[in-house]
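Only one chain is shown below, in structure tokens, and it's the form predicted alone.
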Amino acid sequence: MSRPIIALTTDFGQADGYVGIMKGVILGICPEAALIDITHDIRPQAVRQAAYILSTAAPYFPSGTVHLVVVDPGVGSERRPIVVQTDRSTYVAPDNGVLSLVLQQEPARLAICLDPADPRYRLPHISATFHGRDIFAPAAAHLACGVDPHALGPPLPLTDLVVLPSLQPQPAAEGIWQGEVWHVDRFGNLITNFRLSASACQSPVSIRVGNEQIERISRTYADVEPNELLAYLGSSGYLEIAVREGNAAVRLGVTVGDPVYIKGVPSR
């Protein structure tokens, strides 16, 4: 029999314990248990990243994954803590919005929302600050260990699910769309939300990022020369933006969340 996997997507970061801690309590509770990290390394708070992040491995894991996401601005608010399965997958996160894009991949077919008054499935004292190992990761598993969702609380219509809004690029001006850069990673390559055809790809374009202009999409690095800036369609499918053997987000000063605009090629 194989081991039930939960997978860990936080904005905790490495340098403190928390991700260990939730792993312990995880531990404690499902010692047989295969833990995974996605990342820890999301931008503080940064739901979108975070978002796009979950959506682009959650489709890599075996079906019957449990998904562990904390990334929770809202921690100690009124924002309820849930359970989402899918046909594939389970996911355990705070109700901000976070799921949005992997459940357009993997509809929702049923919603609980976590029951923080029950003893049974969460640890005894819950802290306003740390529901990731008080309430998310006892529930997590809980779950990989075969309790049926049902059991931590009450089920919620799949329409009051939060989603995050302004999910695909909008209409800016005459011809133009306005899209917004959602990942950063390790090289300085900046993932956008503008998810292209390999078609589209091949019609003229115009993309301004940063002060930067770009008149046309590459098909990888190497049709640029060293220290030239790009755009391309990345492995996620999502139009990509970088320089050659260098850091795009360095060059052009631009972060999560700063927009990008495209002129000549729709969004999908």
Given for the second form:
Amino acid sequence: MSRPIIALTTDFGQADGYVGIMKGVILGICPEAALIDITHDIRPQAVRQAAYILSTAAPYFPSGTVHLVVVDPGVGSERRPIVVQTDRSTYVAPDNGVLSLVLQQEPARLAICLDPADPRYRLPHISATFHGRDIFAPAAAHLACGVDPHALGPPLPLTDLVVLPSLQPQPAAEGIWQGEVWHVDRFGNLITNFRLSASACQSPVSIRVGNEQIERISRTYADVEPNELLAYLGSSGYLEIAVREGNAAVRLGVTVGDPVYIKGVPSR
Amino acid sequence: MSRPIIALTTDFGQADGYVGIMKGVILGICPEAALIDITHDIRPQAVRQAAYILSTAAPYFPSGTVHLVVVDPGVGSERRPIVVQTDRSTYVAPDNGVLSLVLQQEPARLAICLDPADPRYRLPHISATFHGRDIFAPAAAHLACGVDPHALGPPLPLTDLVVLPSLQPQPAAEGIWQGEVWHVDRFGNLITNFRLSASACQSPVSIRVGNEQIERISRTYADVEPNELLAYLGSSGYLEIAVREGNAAVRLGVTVGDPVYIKGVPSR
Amino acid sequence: MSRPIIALTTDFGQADGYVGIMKGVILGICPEAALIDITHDIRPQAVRQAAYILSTAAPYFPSGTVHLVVVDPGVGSERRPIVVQTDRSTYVAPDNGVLSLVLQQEPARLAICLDPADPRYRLPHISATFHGRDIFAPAAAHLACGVDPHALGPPLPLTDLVVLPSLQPQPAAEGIWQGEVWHVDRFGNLITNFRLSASACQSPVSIRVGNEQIERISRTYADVEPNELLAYLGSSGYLEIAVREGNAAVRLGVTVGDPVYIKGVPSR
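So that was the form predicted alone. Now I'd like the form predicted in complex with a further copy of the same chain, please.
Next comes the full complex, this chain leading.
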């Protein structure tokens, strides 16, 4: 077996030691694992944002990667801890829809409900509030080191998995689609949920976001002047809105969850 | 020997390259080490906060882990650089009390005063202000790769190690204990220095923090309504104060070091 | 071959998953690489700041390290992606001057212009905006795993590489040199571009920064009182300005790029 990889996506931040603790737990179980941070800065309990970021990152990780995803508003309630396998990856996460987008890209072929009562694959004591440490990290470590997912709990019907609502843009009026801002990145770029094909970028289009209008899709920043607003096909296949050498989120007063309207480009 | 692990706890932040530099130094000495960040976001020179975070993380790292702890208000003065070994771990740190809490959990069995004059186990040139790079990181790397601690300097009497004052809550009035907020995490949860046993959570209790009163200890967030204040046994064994789906630090106007009063639950 | 090391310096932040994606790409090509973050918090597109941080970190990494440097205001324009080899390290970066300082320390012996059209050493699809993922990370991974730089593209004359202007302090008036603040670190310390020898610290000197004057060079923080302003030889060989137990950037109202004047100490 090649070197196992565990990729981590959480809303824990990096300041409190929570992520380090999970890594300590993992290395105690699977010492040879390579541990890669995707992000720990998902907004607290923002399941949709986490679903988006995970879906942009997962395709670039090697086949066989175990993804440990802990964005978990329901810790302490009855949401299920799950393992989902695709042809490419294994995901360990709460069953709250955080895998919705990535499973559109890589269909699930197996889902397991982790059995928190089985002491072999969890920490001896399960706290009420830190299942990342006590349940999810140990499960990910055992899977990365070769444990069969079936050993971790009973299978679930794939159709039982929680799916987030309204992931795709919706028709808003004649010829107009309403989407949303899924993520604002460090540069203030807005990533929307409009998936574009490269060919769609040639069609005439009208985009409304905040109080501004954009009338074409550019290829890259260099196509517009400094401080000019542009829309372009982002690196993950979604429509993005940016200001060249500026911050679109600040300029437009727009944030995660705000609407974006498009006329003229069909979403795919 | 299995793969050595070095866990890092500092107040260096991650923006300035200081942590990366220490890791470069470590890999030059011990290339096979796994380097795990616990946190680099300890508030500048906040030795008590670092002592707390380290004590919550260390028990979850594999036996044999070397902890490199650099929160060092005294750099350039006469505080001693030390190595402390317990049955479980090895700590490399300034002797300023930052190990006080972790050594309550894992008693020290050996303490060494690093000899900064010995060129074998430090960088060739020692700067006045970056001992993390010049002294602590090289020492941790040599220890992780198997050098005997005794080679690094003379032993110290264990009773000589600096211990932080007033770590435990103190009696404040008849039946009332005064503790403090040790840490505010990313979610605005307040971690206090009241250690609770699970059984203590059943007793009647009255907690005062900021200007609010909490009259019971909950099991988890789901036990209260959204936006309601709760106290619960945190994942590290300490009493925590939170607001469900909210931010307790902001709501209460409370921060690290502020007092918390409890009536009815003995601290253990 | 010993374990390859790839050190990353970018302005991507750690919140958006961009760095995690690059690491996923790298491990798909060179699974045994050790991946070390120098920083991802360079201010967006601040090439001078990145040049400074890289130059302070690179000397502390083992010989043979591959540095992946992505601070790239020109993505989508015609700036060249390059590989530069020195006796010590290999750098993969955009040719925008970000290597200027490190190449003063370690002279280049080979420069290659990456051929983005060669599908062997890049991702199959090259986006317009994320060359870090599509071009730079794959190149760094192949180099770390032993591919000859000449395989990645045609050589460039070393004199062709872009060099940043005015890196050294300039004469401002009789006996007065004008330098600049290159970086403000987490503690609010100002790192200037005045390189000092240890011996220069004994000479009489007068430093003006913000609206304050400093009349000597201290050895370390402990040489002044708490809250007092001091200048000292920083851990990377540059003059730094700090406030003991305080924040010099806030006190002086000074930030990256602001001028610093010195009378009496020759810059070397």
